[in-house]
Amino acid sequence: MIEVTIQLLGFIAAALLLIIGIAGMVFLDNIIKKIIAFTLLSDGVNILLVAIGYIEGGVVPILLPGMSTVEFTTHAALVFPVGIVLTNIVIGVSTTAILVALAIMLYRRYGTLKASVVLKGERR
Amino acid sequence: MNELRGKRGILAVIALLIIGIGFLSSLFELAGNVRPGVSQIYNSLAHLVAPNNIATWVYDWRGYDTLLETAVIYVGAVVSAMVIGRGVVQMKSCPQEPPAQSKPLEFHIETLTVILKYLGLPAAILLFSYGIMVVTASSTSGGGGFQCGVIMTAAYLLAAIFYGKNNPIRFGKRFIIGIGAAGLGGYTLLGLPGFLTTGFWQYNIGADVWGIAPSIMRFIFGEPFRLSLVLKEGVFFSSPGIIPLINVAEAFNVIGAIGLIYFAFIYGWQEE
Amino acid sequence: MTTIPSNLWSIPLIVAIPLLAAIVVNALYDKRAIRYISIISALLTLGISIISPYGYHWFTGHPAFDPTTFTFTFDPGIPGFRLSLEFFFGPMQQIMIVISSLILVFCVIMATSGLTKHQGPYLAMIFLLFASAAIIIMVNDLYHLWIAVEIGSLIVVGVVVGSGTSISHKAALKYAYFSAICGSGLAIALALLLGITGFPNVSDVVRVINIFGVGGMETILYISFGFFILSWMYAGGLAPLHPLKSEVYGASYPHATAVLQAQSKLMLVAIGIIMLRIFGTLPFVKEVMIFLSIITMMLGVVIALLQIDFRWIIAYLIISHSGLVTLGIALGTKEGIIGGIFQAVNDIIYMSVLLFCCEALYYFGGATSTRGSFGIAKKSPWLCAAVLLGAFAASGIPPFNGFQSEIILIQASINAGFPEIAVIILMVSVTTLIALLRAIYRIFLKPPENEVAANAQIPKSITIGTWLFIILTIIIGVYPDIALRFIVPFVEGGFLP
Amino acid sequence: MTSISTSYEKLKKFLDEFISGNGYTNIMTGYITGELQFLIFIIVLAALFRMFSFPLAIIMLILVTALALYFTPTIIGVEKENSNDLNRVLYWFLIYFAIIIAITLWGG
C-alpha cells in the first residue's frame, strides 16, 4: 500500500498540472488559451520543485536566532530545488512576455486568434 | 482544428495518457525517497554566510547560474519589445514587406469612480516605496531583487491603468533601458572584484568562507554589511558580502526589464 | 604534469565580454559607435579563445566536498561533489568556440554592413547567442544547462523576429511555443534528477547512479531521459519538431542563420554527450537517439529536395546535417563520438560557407527563388564558384572537409553493427548534393530569364568571410589531423580529463 | 500496386494542380527524387529493426515494402505530415513523445 505523504500529494497536484497543461497546449486552438496552459504547465514545474524539497516536519531554509546548525542541516528544505523554482517563475514571465507579445502582432496582422488559421502550414 | 479531430484525436489522447501513466508512475517511486545530496551541504554552511539560506543560494552558491537567470528577464523584455517594433532591421539592398505598426493601447479612464481617481496615485507611492524597502531591508540577508523589481512595476502599471497614458510616473524609453542596461551591467561587473583578486568569478569576497580572498577586499566590500548571529552553539560573525549589492542591481534589472515590457505594450513603439 | 586550474582565467570572459557587448550594444540601439563595439569584442572573444589553456572554470570559487575525507579541496583532480558550478574548457570545447566566434565576427560586420539603423537589440541578441551556445558547450552542470538552453531558445526568437516580417512572426511564435514546453520537460528531468541523486554536477550524478545506484527507482531515470530528450529533438530540430527549426533557419536573415546552426549543432554536441554520459547505460536508450537521427537524417534532405527557394534548401539541409551529428554521437562508440564532433565542426564550417553566398545574393534583389532563373554566374562568377564548392563539401566530395568526417561516421557504424546506417549516410550526401545542385543551376547557371539588379555591389566581408571559410574546408579535408587533434583527446580520456 | 510509370502520373497530376507555370520541370525531379529517397528510406529502416528481434525485422520489411509502394506516390503525404502547421507538430510531437516513453519504460 502506498503511503499518502503531503510530499505524494505534491507530486500528484504537479503531475495533473502538467497533463492538464499539455493537454490545454495541444488540443486548445486559441492561442491565448494555448499560452494560458504553458502558465499550468510551468506551475505544474514549480509544484513539482517544491515537493521535491520538502521535509517531513521540516523548517524554512532561513536561519533564525536560537536554531542550532545540526538541526538545520538535517530540518531544513532541501535548498536546491526551492532555489530553482525562482528560476522557473522567471523565466515563465519571459517566455509568457514574448508568446502574448508575438500573439498581439499577429491578432493585428490577421484579425483572429486561431492557430489554426494564423499558423497553418504553407508552402514557400 | 481538423488535425486532432477523429482518429488523430484519439491517438493524441492515447498518447497523451500514457506519457501521464509514465510520469505519475515514477512519481509515486521518488515520493519518500528524495535523496538531499548536495542541499545538505550547503544548508551546512549557511551559517558562515548569511540568515536567508535561499537568498545565499541564489546569489552566492549560484550566483553565475543567477546572472544568467537575469539575463532570461532582460532578453525576455528586449524581445518582446522587438516585436512590438523596437529595433527591427532590413537588409538595406533588398527592403522587405514594411514590419507591422504597432498602435498604442487605448485607454478609457473617464468611466474611473471618484475613489480609484483618488486613491490610485497614493497606492502607487505606497508600492513604490514599499519595493524600495524590500530592496534595501534585505540588505543584512539578501533576497528580494526580483520581487523589488516586480513591485515597482507593478506600481507603473496600476498608474498607467489609473491615469491613462500620461500618468504622473511616466518613464521614458531610454530611461527605462538605461536602468536594465544598468542593473544587468552591474551584475555582470560585480564578478570583476572576485575576479581579479581571486581568479573566481563573482567570488563572495565579503562574505570570503573560505578565506582566499586578500583581507583590503574583505574590508571594503564585508564590513557594512557584518552581522552577528545567535545560535544554539553561539554566536557566528556571518557576512552576506556582496550579496546585497548584486541584489540592488537585480532590482534595478528587473525595473529596466518588466518596465520595458509594459512600455511597448501600452505604448507602441515609434521610431522617432 | 602539470596541475589542472580550477580558476582559469578565459572562460568567464568568454561569456562576459558577449554579455557586457549586448548590454551596451542594446543601450546605444541607433549609434555609430556599435559597428567598432561590436567588432571588436568578436575579435576579443576568438583571440580569447585561441590562446586560452585548458582547465575548469569553478564559478563563485566554492570548491568541491570530498566525502571520503570530509574536508573541501580546489584541485579538481580529486573526485569530490562541486559546490560551485563548474565549466570545462578543453580542446574539443576551444575547437568549437574558436569556429562559432570566427562566424560570429564575420556575421557582427556583415550586419553592421548591411543592415538598416537600429541595430542594437538585434546585434545583442546574436552576441547572446554566442554566449548561450559557448557556455553550453562549456557547462558540466545540468542547472545551467537548463538556464542556457530556455536563455539560448528565447535569444533564438529574438534574432528570427529582428526582421519583423509576418513570415518571421509566425515562425518564432511557434518556436518559443516549443521552446515553453520542452524547457519545462528539461526542467522536470533535471527535477527528477535531482531527486533521485542529489546533485547537479553532471560528473557527480553520473558518480552517484554508478556508485549508489539508484535505489529501485528506474522508471524515473527513464522518466528523467524521456523530457530530456525532448530538449536535444527541439535544441536541434530533430525529428518531429524538423519544420519548425528549419523554419527558424529560413525566416531569419542568412548572417544571422550562421550562428544559428552554429549554436544549434554545439546544443546538440552538449545535450548528446550529457545524455550518454548519464543515461547511455541504460537498455534502448541508444536505440532511441539512433532512430531519431536516421528519421531526421532522411526527413530533412528528403523535404530539402521539395523546397523552391535556396533558404529553405539550406535550412532543410542544415537540419538533415544535424542528424549526422546526433547519429555519431548516439552511437556512442568512440569512433562514433568523434565522427559526430568532427562532423559537426565541419557542418559549421561547410554550411557558413552556403549561407554567406545566399546572404550575398540579397545583393542582387534576394534572388533566391528557384522558380526564377537569374544567371548569377555571368555576373560574379566568383560567387558562383564559392557557392558550388560549398556544395561539394557539403555533399562529401573528396578535397573537402564533409568527405572526412562522413567517411569516419561510415566505418564507425559499421563497426558498430549497422550497415544500413552506412547507406543512409551515403544516401545523404549524394541527395545533398542533389538538392543544392538543382537550386544553384536554377539561380546561378541557368540563362537568365529575370531582371535582377544589374551592378550589385557584394561587400567585402562577404567576400573574404565565404573564401576564408572555403580554404578551412579545403584544409581540414586535406589535414583532417587539424581538428582531430583537438578531438581525439576528448573522447580517448573519457569524456572529460 | 502502382508501378513506377502510374505514380509518374499522379504525381505529374498533383503537381500541375500544385503548382503552375515556371519552374515545373525542376520541381518535378525534386519530387521524383525525393519519392524514391523515401522509399528506400522507410525499406532501410524496417530493416533495421533487426536490433531488437530479427524475425520481426524480415515481417517488417515485407510488410512496410508492399505497403510502401501500394501507397505510391507517398512524397505527398509526407510532404503534407512534415508540414510547419504548428497543431500539426504538436500532433506528431506528442505521439513521438508517447513513443519514446513506452518503449524506454516498458520495452527496458
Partner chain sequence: MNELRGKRGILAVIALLIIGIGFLSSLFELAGNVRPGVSQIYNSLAHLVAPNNIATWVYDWRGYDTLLETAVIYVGAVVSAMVIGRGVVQMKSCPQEPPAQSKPLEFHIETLTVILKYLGLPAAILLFSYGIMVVTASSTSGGGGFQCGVIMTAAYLLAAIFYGKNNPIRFGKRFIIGIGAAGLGGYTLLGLPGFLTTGFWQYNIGADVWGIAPSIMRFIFGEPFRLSLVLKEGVFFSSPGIIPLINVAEAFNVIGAIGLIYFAFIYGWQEE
Second form
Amino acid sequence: MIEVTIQLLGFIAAALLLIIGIAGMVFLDNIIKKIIAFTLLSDGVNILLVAIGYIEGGVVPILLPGMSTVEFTTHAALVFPVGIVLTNIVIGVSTTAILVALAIMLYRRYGTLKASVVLKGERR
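Let's compare: the form predicted together with its partner chain is above, so bring in the form predicted on its own.
All you get below is the one chain by itself.
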C-alpha cells in the first residue's frame, strides 16, 4: 500500500486548487466567478508554500532549553514559507476587496458582470 503523508496531501490539494483557479480565470465569463477563481488560485499557492515548509516530525523553530543545535537544525520546521503565507493572506484579502469593488463599479456602468460584454464596452 502506498504511504500517503500529510505533505503529499498538501501538494495534491494545492495542485487541485491551482488547476481549478487557473481554469476558472481563463474559461469563466462571469467576473464574480473569476474573482472566486483568483481566490482559489491564491489559496492553492498558500497551501503549496505550507506543504513545502512542512517537515515530518518537525518542531517549532525555537531553540528550547536542553535541545542540542544539531537536533534543532534537523527537526525545526521552515519559518520562511509560513511568513510568506501570512503576508500573502493579507495581500490576497486586500486584492479580493479591490476586485469586488471594481466588479461593483463595472456592474453599475455596464449593467452586467459578463466579461465578454464589458470588454466590448457596450453600455446599457
